[in-house]
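Given next, in structure tokens, is a single chain: the form predicted alone.
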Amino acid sequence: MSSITITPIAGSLGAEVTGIDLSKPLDNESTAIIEDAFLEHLVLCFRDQHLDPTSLLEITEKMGGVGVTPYLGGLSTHPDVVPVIKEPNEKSALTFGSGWHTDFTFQAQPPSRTLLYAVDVPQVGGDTLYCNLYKAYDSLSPGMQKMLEGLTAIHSAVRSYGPKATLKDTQENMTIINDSQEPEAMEHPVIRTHPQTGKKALWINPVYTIRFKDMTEQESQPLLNYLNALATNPSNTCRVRWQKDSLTVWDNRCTQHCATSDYQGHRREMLRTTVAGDQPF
């Protein structure tokens, strides 16, 4: 009988998982427990996992295969594993991933899941926040839901990775390559249906959602601001407090997340992979 324990982090989303070693093959029962917990809680934090880049990739493959990661340099030995490093002496306090967002929504098939493994963490700080986009959708009035279901959003990497983007200037120990020209824009539904649960989620984010289709940025911004503020209301969030050897996996199809930048002068090193996704509908 499985010894896995699932402990919710908050009422909105998120859970800690103990009693499992992800570096070893999982039996069918354990696999089913983890998958059910993931679809229920959207964010799972596995404590006391002793992983290396190879085992992290193996877990990523088992979850659906490795996704494409543009703009970010990976390890020389494992290009699909991106080191997210902040050294104590860096000039900028900004952490990679700070600011609410959903990973790589500028892609035609954005990642379904992201995995982040803690190699080295500060004693205090560097937490990651998450919000539940199912609950954000459910909190909208029927009239707003109906209106948004008829809208398409334009997503782009221009703010983070366009020719004039300055993200790379704040990340001294990461390899970030800006696009040489205006990145291609991608159209996605504002209300996304999750392919496994069938639930509807409010699928926009402040970093990559530029505007609504057939509207200007100026026209779109007031509504985008309202929706993003609604999604990230504190009652709709959870906080993962990192510990060394923790692995957190989250569902990009129904969450946003935000890394905190509150540990300047201390070192933090993470390893990141993504799981391939499908076309949002």
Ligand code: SIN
Second form
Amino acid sequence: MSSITITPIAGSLGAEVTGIDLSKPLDNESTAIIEDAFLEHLVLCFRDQHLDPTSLLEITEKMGGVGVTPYLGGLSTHPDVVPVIKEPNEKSALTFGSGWHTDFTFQAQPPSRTLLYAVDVPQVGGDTLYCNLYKAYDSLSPGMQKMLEGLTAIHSAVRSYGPKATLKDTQENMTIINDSQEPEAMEHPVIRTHPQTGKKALWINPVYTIRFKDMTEQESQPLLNYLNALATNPSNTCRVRWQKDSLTVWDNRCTQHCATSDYQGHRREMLRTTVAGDQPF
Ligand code: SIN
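Follow the form predicted alone with the form predicted in complex with succinic acid, if you could.
Now the complete complex, all chains and molecules, led by this one.
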């Protein structure tokens, strides 16, 4: 009998998982429990995991294969593992990933999941927030749902990693390489159907969604602002409070997330991998 316990951390999404050691191979029953919990809670935080870059990559492989990570430098020994580091002496308070976003939606096949493992965390602060994009879709009126289902969004890395992007200047201890030219824009449906649950999600985000197809940025921005505010309303979020050795895994097909920049003068070190994803539909 499995000893896994799954405890929700908020009303809208997110759960904490205990009674499991991810550094060891999982039996079929445990794998099924975890996979069901992912589909139900969208964000899972596994406490007290003793992982290194190799075991993190093994878990990533088992979840669907390692995704492609552009712009961010990985560990020299494990290029697919990105260290997300903030040192106490950095000039900027901004932490990496501090705007609401879904990972790499500028890719043709954005990552299905992201894994973030806490190596070193401040005593307080540096939490990560998540929001539920199924619930955001469900909260729209039938008229708005119908209109959005006919729309395509343009996603681009330009604001974070374009030639003029300044993110790299605020992250002194990460390797961030901007594009030398305007990054390629990608088209994705505004309403995305999750390939496993069949549920619909409002699949836009403030960082990478630039505009609606066939509309200008000026025309698109008011509606994008409204939808992003709806998605990130506090009642639609959860907060993961990190502890050393926590691994949080989230589903990028139905969530946004945001790191909090409230620990300047303290150290935070995380290891990050992504799971390869499918073309959104
Ligand atoms: C990320 O957005 O990938 C990082 C989030 C975090 O460090 O909390």
